[in-house]
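Coming up is one lone chain in structure tokens, specifically the form predicted on its own.
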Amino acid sequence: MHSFGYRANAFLTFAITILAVICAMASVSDYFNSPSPTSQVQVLNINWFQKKPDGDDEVSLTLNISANLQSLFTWNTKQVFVFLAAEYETPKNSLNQVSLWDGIIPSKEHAQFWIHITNKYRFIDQGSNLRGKNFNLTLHWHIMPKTGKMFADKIVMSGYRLPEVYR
């Protein structure tokens, strides 16, 4: 006969076996998943195009954010971390990104948004290069689960200009 120390090891590591092999399970299942969000956005306004005393540029812009994330979520998923950026070139960079707003999206039922906003966070390029600069604006998504690795995706707009003059 075995001890009880013995029975309830084994039984302990039965059961943290079957454990990991479901949370296995459970994270392989996210593969089979193949999400098609939406999102447009549209610059309603330029609030101010203006160099700052320390020469940098800086931008300010109204804008209006429509998305529809609903099949990023799975039984899997325990919320979406989403930000807007500005993407740019520049002749010392071959990709700047600056982050207009973010956002966590707890579940389902708030994935399907839209928002009327100015920028939360500044739009501020180091130097002088912003002036006529073609822009795309990106919204990245960052899916957290439950259990297993967190995928990121994202969904470029491209088309936008800002001003060749300050105002």
Contents of the next structure:
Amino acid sequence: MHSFGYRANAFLTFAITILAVICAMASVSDYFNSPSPTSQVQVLNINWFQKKPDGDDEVSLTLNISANLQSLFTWNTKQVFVFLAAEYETPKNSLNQVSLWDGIIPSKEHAQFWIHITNKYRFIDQGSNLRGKNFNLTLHWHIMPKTGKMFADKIVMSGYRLPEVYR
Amino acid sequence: MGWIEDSVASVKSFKLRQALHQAVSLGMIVASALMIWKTLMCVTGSESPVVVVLSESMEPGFSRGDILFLYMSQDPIRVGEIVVYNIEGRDIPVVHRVIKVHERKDTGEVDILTKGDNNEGDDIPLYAPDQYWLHRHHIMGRAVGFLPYVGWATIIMSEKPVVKYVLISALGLLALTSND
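Could you please show the structure of the form predicted together with its partner chain, as a counterpart to the form predicted on its own just displayed?
Below, the chain from earlier opens the complete complex, with every other chain and molecule after it.
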């Protein structure tokens, strides 16, 4: 009953259980955070807008994205993955979501940012429906914790419109 | 013929009840582990409720050796979700993020494109030849929570099988030689 084997076994089991409980408590502490993020996106320029040889529309945009996501960070946050998606509807598809840009925010200091970029990923439609299309730009974020549950949320910015003709 | 008598004598002195007791305890442990795994599969709606991250394609968020908890609800798949999917012909599940979603109005089916956070390009090279989109039936689950480092045991056991055999033999020996 007092051999090394028994003691090592009891000690290890207890240690692992306590570790699991601490990880769970760390994750629960994230629920007490009430974040208040803000963001703003401007479409500065439509660089080009064409129909590809396979029939799908493609557009290239220059965007100005500014956001303050500092309130999302807690002591249990490893990083925040943020991305901007264009969302729109077409006759055939009830929802299209195309990610245009993403980035990783490693710490709170980097969470207030302002960038000026062309779309990192190609904005291609399934078909030729983008002329004159109204679309929303949604800033999504994914809070990746040091341990436990991941949270995700978004801010929807509407009112953007693509040109009526190709250019 | 002496060795036959000797072996018969040793078999008779074998404590049958104690051996049966040990075998039943071992069986109970294995059966409960299996029951817990199957219950997790039902509760999370995923074939594989816990997966180990095997590659660095989702760094710095997920490193090799982390484990992910999966959950598969009937909610539609949306951009940004971290999903685990299987491709026909490949046995390793892939954990990447959804970057494009096109949902059909009539059938409600979705075309999905994924990409690893740390990869330069999207996952089309990983899909089957001539496959450009994933569909809902490819997705095994969404990642909802994670624990760092715990999965290294699984990685070591699968990459160096000798560790697995040594561990199982040691456990077996321990079970056979213990007095209770």
